[in-house]
Every structure is written in C-alpha cells, then in structure tokens.
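Next comes just one chain, in structure tokens: the form predicted alone.
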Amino acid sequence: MMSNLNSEEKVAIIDSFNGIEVYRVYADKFKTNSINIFFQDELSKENAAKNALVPAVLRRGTSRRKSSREIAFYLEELYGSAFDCAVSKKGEYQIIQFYADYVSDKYTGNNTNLFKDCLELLFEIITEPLLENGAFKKDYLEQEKDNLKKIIEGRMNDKVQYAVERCFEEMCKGEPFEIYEYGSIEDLNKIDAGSLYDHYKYILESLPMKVFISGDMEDAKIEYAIKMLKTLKRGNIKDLASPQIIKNVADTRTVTEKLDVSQGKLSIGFRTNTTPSEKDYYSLVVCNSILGGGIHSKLFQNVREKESLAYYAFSRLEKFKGLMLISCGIETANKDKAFDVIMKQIEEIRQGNISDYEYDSSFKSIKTGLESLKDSQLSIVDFYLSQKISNTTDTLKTLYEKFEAVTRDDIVAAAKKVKLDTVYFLTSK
C-alpha cells in the first residue's frame, strides 16, 4: 500500500545556536532548491497585526534595492528565482516566513552560485530594511497598512471560511487561538513607523527561528548559510508558551450571526482532547476522514446525498489546538434537522458502525493527501515545520504507517473523546 511514500526526503537538524535551528531537507527530485526562514511567536492581540505588517513592509525594499520592482528585477537576473513572505497561524503560534526558490546550480553551469545569491538576498531583505529618519519608510508603511486592512475586512467575502473561523473564535474566546492571524483593524490603526521598527528589531533579536534548506546541494553551501546565520545579532530568545489543548467543556454554546447571505452556514465545533504527540491522534485523523473527509464520508453520503440537507458538508481538524469542526451550507429552515443528522453520524462512529467502504476509502484519501505533499518543496517544508511545532518526529512514511495501524476500535475510542463545544450559525438578516 505504501507505493512512492517509501521514497521520501531525508530531514535532519544540522545546527542549533542563538535560538536558531537549522534543518536540511534533502530532496533530489526537484530542479529547484529553497531556503525558508521562519520566525515563531505566540499569538497575541498586542503583536498579531505588527507581525503581519513587518514582512509586508520589508518586502517593499532594502537599503540597496529600494523598491519591490528592483528586487523583482534582481530575481530575474538570478534565472527567474522567486522570493516571497507570508504570515500564518498554527494553533496558538503566529509564523512569519521568508523564502526563496531558485534553480539548482547543477542546471545552470559552473559559474553560478544561486544558493549564495538568494541567501544573501533573503538576508538583505530581512536585515537591511529601507529606512527613513531611523524608521520604516512612511509611504510603504501606509500602503501596506491599507493592504492589510483590506485583507482583514475581506474575511467576510468567503462566507464558508468566515463561518469556520468565527466558530473557532467563539469556541476559544479568551484563548490566544481566537486571535485572527492578521490581527485587527483596531490594533493596525495604532501602528506607526517608529513602533513597527521597534517591533521589527524585537522579531529579529528575540523570536525563535527555524531555517529549512531544501533540495540537493553541497555541504559547503549549508556551512555558508550557518556562518551567515551566526552573524545575526540576537538577544534574549523568547520562551514560547505551550498551547492549551485538553479542555473540559462545561456547557455547549450556541451563537447566531446575521449577515447578508442567501444560504445558511452551520459550523459545529468540538474539542478533540487529543494532542498531536499522542497515539490517539492518528486514530483521530482517520475518524475525521470517515466523518467528513471526502465523498466517502458519512457527512457527504448522509447529510448531503441521502437527506439532501446540505449543499456541502465536511469536517476538519485543527491539530495544533485539538479542535474539530464540521461545516455545512444549508437552507436556514433546515438548521435543527441538519444538526440532528450530523450528530447522528458522530454517534454512528462511536457505536462502531463503520462500513468497509468508509474505512478503506479513508485510508486511500489520507494516502493521496500525503503523496500530494511530495509534489511541492514548500509543502514538504511546511510538513516538517509542523512536526517541529507540534513536538513530533514523523516523516511522511512513518506517519502513513501509523495511520495504517489504526483499527476500528481505535477510531471508536478517538470519537468518544470528542466533545461538542460550540454551535455557530451564520444566517440571513
């Protein structure tokens, strides 16, 4: 059953110093290599918008290349290399990523060192920002604040995702996980060039860093990267708190929000009471696939097809926070009936009523998902970053082997740990 999951990447930690961990991901099937630099912070109201804004401003220009246009022209000279940055949310952590993707030097001739060129460009963008009067350039800052404001306001454009995020937020009120990965407009409006520059220095000096160098390259290049990383001026490295995953639910909350929508969005949130490092986690993943992980699932087959109660119906896990969420689009009048049929599907799993089709198809679906990760270096790197953040050591191969070992009894046990927390309903005005 394993097929090409046997031929996997080799991942190893190369060095660790000054709050920086350097990992090498050896993968020789790509014609490109990538350099990924991650800063990891706790989600907080105070810092979320600042963390999202810093990389957006840094990418606009450096002391040497004073605009994103100049950076883009230089990347073209480097055989069309790519650079980008991003902010993401993994559980109660906010991740700031800078990365470069470039053609492997073995395809460009003996006179190139694109690894060195791209690494130095990343360092230039991160450590040599374009400044104006000792702070970030005001024009760039205001433009990026407007862009970030549009992103925050645009959350509501995708009503399916909006309903999912709002349910998570309502579930986790008072917990760091309720904070949106881009922060709030209220906090964004408070940021000026000086305060953001101070925060940028805090990121560079104090936040834990994870660096992943992916592809096929000589040891000397890895050593050069470590040498450059050791030049960073680092201070007291922030000690990040562990997220709260296990939580008893005293009372189920029901939240209704009214917007201009033609279709109701029902989101049902659960506490899984399972951490990613537990054996039960693998059973939970299979359980989630049987429940709502595709066209083979109970939600699709029963809520959508048999009962015709939903336009779509799926479930998903938030592994870093121990949450499971069911989402479906329904006619508003069908809310109560849809809820009852959905809860019945969970109870069916708890009772062990799992067909061979559901059981076998779930493994196939999980395997396909893992195999698809291998088609992208960025996906591979994100997978291993996630392993480090959740304090697990799985590879793509060992992960699937653990899924394969899951029995029906294991799935039942995982389902019985799942507790209803919040019912969120987005309906029309």
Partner chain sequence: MEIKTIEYSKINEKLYIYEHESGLKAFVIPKKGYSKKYASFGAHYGSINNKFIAPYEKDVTAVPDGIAHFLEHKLFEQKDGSVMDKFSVIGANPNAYTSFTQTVYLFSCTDKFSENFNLLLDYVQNPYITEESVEKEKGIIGQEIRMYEDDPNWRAFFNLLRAFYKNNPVSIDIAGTVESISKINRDNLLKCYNTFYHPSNMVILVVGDVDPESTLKMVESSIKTTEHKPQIQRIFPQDESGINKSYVEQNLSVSIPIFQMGFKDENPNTNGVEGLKQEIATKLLLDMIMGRSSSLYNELYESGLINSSFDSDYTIEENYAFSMFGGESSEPLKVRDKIMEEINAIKANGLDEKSFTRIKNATKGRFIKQLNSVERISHLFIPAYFRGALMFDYFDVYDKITFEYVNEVFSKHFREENLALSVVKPV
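Let me have the form predicted in complex with its partner chain next, following on from the form predicted alone.
Since only the chain itself is given, any partners or molecules it might have are not part of what comes next.
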C-alpha cells in the first residue's frame, strides 16, 4: 500500500558548511527546475520589518542590473524564467526566501544553460545590491517602505484571511507569534538606508541558510552551486531559540471587531499543547482532519451540510507554535448558534464519537495529501524545509507510517489536550 510513497522520495542533504545546508531534490518528471534559498531568523519586533524590507529592496536592482526592469528584461531573455522573493512565518521563525525557476534546457530549442544563468542571477541579487554612498539606493528604499506599509495596511482587504490572522494575533498577544510576517508600520518607519544596509549584512553573514536545488540535472551543476555558496562571506551563525508551545490558558478571551462587511467571520483559536516532535503530534493531525480537514470532517458535515450555516468552515493547525484554528463565514446573527455547533463537534471527538466514515476518510485524506505533494517542486521543498524548522526528520513515508499507527484513543487524547483560548468575531457595523 505504501509503495507509492516509497518509490519517489529522493531528497538528500548533499553538503553543509558555514551555516548553509544544501539539499537536492531529485525529480525528472517536471519540465522545469528550481533553486530556493532560505534565510531563517527568529520572529522579533526588532527584525520583522527589516527582514521583510531587505528582499523587497534587493529585487529592485543590482550593481550590474540597476532596476527591476532590467531584471525583468533579462528573465524574459531566459525563456520566461521566474525570480522573486518572499517572507513568511513558520511558528516563531521568519523565513526570507529567494527563488528562481526555469524551463529545462531541452525545451528551449537552443544550447542554453539556464541553471547557471538563474543561479548567477540569484547570487547577483543577493550579494551585489545597487548601492549609493555605501548604503541602499534611497529612492528604492523609500518606495519599498511605502509598498510594505501598504501591504501591512492591506491585511484587512482579504476578509477570510484577515479573520484567521487577527484571531492568531489576539490569541498570542505578548508572544513573538503575534508579530506580522511583514512587521509593523511603527518599526518600518524607523528604518533608514544605513540601518537597513547593516541589517542586510547581518542577514547574509549570520542567519542560517537552507538551499534547495530541485529538478533533473547533472552533478556538475550542483557542484557549481556549492562552489558559489562557499564564496559567501559568513560570520558567526546565529543560534535560533525554539518557540514556546505549552501554555496554560487562564481565561478564554473574546474579541469582536466591527467593519463594513456583509458576512460575519467567526474564528476560534486553541492551544494544542503539542510540539511537532512528540508522538502526540501525529494524533493531533488526524484529530484536526476529523474536526475540520475537508469534506469528510465534522465541521463540513455539520456546520455546512446539516445546519446550512456556512459555505466554508475549516480547522487548521499551526504546528510550529502549537495552535489550532477554526474559521467560518456566517450570517452575523448566527454567531452563537455557529459557536455552539462548532464546540459540540470538538466535544464529540473528546467523547470518542468518531464514525468509521470520519475515521477512515481522515487517514485517506492525509495520505492523498502527502502523495500529492510530490507533484509540486515547491511543495516538496516546503515539506522538507518545515521538517528542518520543526527539528523533525520525517520523510513522507515515515510520516504516513506514524499517522497510520494513530488509534481512536490517541485521537480522543489529542482532542482533550486542545484548550480553547480566543474567540474572534468579525462583524458588521
């Protein structure tokens, strides 16, 4: 039964030096290859905005290609290769990502070496920024500060996502996890060209790096990448603290926010009190799947299908920080009813009322999800990055074996460990 998961996982660490780990993802079924470079920092008020701003400024130009326009022009010449950067948070870590992907040389119809071109472009962007008086170009800095400010203010525009993020934020007040991945406007305003350039050097020299090279390519290309990575000037590598996961919830908090909306959004946050590296974590994943992980789940079947209260209702885990969050979109007048129906579903799991259908479908759904990861290079990379970040060493195969060993009693135990923390309701004015 597990033969599929077995056959095709070929992700290997191939080198590690100067705080840089290099991974190779072997995959020959795709028509593209990709290069991902990640820097990992602690999520902190001091660094969040700066970590978000550095890649935004870097992608604006290099000493050789002085504007984003020149970079875009060059990418078009490289047969529509893509390059971009991103910031995200995983638990209480902030991740800065630089990536490039490009079509395999066999489809260009020419004698190309797009791996080399894209790798060198990534390096150029990361290591040869366009400078002005020994710091970042002022115009670019100011424009990107303004763009970042708009991103931070623009969180409210997507109400589904906003209701999820606001609940997490309220729930984790005073903990690093409350910090938005793009930082705050207050901290952003303090940044100038000089301080950001110092911060850039801090990122490059001291943050742990993980590099993933994926696709179908010769060893010589990987060796070339390693050679280049070894030229990076690195200093003392920062030791990153682990997030605090166990938390006793004294009182449940209730937060109501009013905006001009037509639909209410109810989000309910829980502490799972479970770290990704302990055995209970696998039970928790199955528990979450039964509760709100798809159409087989109790939330879908009851909040949507039975009670017609919502179009969407789901639960999801933030595994790195030990949180579980339920969210749904409802008529504002139905808040109490929806809350009761949702809480009843958790109670049902705690009581062991799990049907065969829910139980079996959850395992199937988890398995399908894991197998499906293998069809996307970015998903494979994200899976292994997440393993590294949570200090776990699971592969797709071992992970599924651990899920398969989860019993009904384990699920009940996981549900009992989950503690209600915050109820957030976005409603109309």
